[in-house]
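Below you'll find only one chain, the form predicted on its own, shown as structure tokens.
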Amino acid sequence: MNTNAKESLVMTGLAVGFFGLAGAFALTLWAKPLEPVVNPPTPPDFTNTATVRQSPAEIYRTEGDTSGFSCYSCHDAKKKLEIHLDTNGEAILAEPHKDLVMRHGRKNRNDYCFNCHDAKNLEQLRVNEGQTFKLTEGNRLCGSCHGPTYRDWERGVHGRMQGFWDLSRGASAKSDCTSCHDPHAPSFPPIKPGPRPHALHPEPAAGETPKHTP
């Protein structure tokens, strides 16, 4: 057999070998790929961007029902309102306010109504220094005690922002403090964590050897 014939035979053998390997890989003769994992959709509770509450400012801004803020529809403006305390020093709520949960501050020490509400004008808010705010200015009242958190909120670090971080692209809006926190019981209850990221491959069962695709 001359040299040319040998080279031709070798090249033919290599070509056949490579085509065979390509076919074997295409048909996955040595291993079968894992079935693709179908990721279930994320529960809508974790993708909903709505706040848990509506602040007075938002209700007024959206022309919602503001009748609950008309204190003098029930209280007599000419009669001084007195807060009665029980034996534990906690405010005794009148029947129309029985649905309120009073739990503000460590050991509920901020549960006295007139710590935040103006005794002279129930439709206003008041800080210890005597300055008063409208109900729609509740953020300023919160900031009078929670200064560091309020500064974080102003910078967009705390709370929820809607819109654009880059203001050159559009406007942004911050949710009010009471859009997330109940002013009478501001601490959040335990929150169920969101689902973890889906694994690329299913996890092996206990005692099972992990399987790898080639």
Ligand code: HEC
Second form
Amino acid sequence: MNTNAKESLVMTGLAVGFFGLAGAFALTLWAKPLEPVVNPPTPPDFTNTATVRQSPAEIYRTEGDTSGFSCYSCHDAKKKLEIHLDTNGEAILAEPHKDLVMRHGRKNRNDYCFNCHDAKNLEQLRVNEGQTFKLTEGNRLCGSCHGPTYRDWERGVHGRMQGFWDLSRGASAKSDCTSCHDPHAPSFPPIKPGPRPHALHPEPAAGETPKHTP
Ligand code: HEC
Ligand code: HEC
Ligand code: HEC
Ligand code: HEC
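Having looked at the form predicted on its own, could you now put up the form predicted together with the named molecule?
What follows is the entire complex, opening with the chain shown before.
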């Protein structure tokens, strides 16, 4: 075989090889179809905009169960109510009130019932200055001791606002202090963090170290 014949044989071989490869690429013979990443839906408790509890004003508005606010269905208005304190100065709760968790402030500084409830009329609230409020006016009770937070709340800085920023488009509304805080134990338990953003790449299996993408 002379050199020319050898050369054209090699060239033909190469050409056939490359055509074969081109065909294989065109038909995507080795490609695996992409598995679509299916993201689980966000749990509904993270998208729920309801407050964690309902204030008396809200319970009345939504016609919920208000029987607990009728103190004189059990108490006698003519009888002076005594609060019995234990050795730590904490009220010993009567059987019907055992469900209350009393923990207001570090060292339970504000647990004394008559700091907030009016001893002369249990169905209303009272503040140190002697002013009284309805049970549905709890915000003013809280504001009497938590002035700076109350001012922040009035301006919409503390406590989540609902509705519109642009008041020409609709009203905005504030939630009551006791729609978020339990007046008897107002600090929040640790809040579960929201879910992280959805991953673009498949999740590593349990125990596998995630691979870095360049
Ligand atoms: C289901 C019945 C019932 C209802 C409703 C009720 N109480 Fe009482 N409460 C009692 C009993 C029983 C006692 C025991 C002492 C007593 O009556 O002298 C008590 C005691 C108390 C005490 C003293 C602390 C303690 O636990 O012993 C306070 C303060 C008090 N109640 C406030 C209220 C207020 C405020 C309301 C309404 C918002 C209310 N109660 C509604 C039954 C009730
Ligand atoms: C008589 C005064 C008084 C009233 C009324 C009052 N608080 Fe407090 N609050 C306190 C004191 C005192 C503390 C403890 C501050 C500390 O320990 O540094 C406190 C602490 C708190 C805290 C911090 C968490 C904690 O338990 O330490 C929150 C939240 C709170 N109050 C919310 C409220 C809400 C909501 C109301 C209305 C239902 C309210 N407070 C009414 C006196 C009051
Ligand atoms: C920091 C203020 C504050 C103190 C202190 C306080 N309360 Fe209350 N309490 C409230 C407010 C405000 C409500 C209105 C209901 C709500 O927002 O849950 C209320 C509601 C109640 C109710 C109605 C039903 C319920 O379960 O909420 C009872 C009963 C009651 N308190 C008893 C007591 C007793 C007994 C004590 C003392 C051991 C006490 N409270 C101390 C502010 C206070
Ligand atoms: C929409 C819910 C919401 C409303 C409404 C709300 N708060 Fe709070 N508040 C919170 C949360 C959440 C925290 C932070 C709790 C934590 O870090 O433990 C907080 C913290 C506080 C604290 C602790 C000290 C501080 O400023 O960080 C006080 C006191 C307080 N709130 C009082 C009030 C009073 C008074 C009102 C009503 C005038 C009110 N809050 C209304 C959710 C609310």
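Note that the rigid core is defined as the largest set of C-alphas that superpose within 1.5 Å between two forms. Just so it is clear, the model here is predicted, and its values are computed rather than measured. Numbering follows the first chain given and starts at 1.
Shown in the overlay between these two forms, fitted on the rigid core, is a CA shift at G156 smaller than 2 Å.
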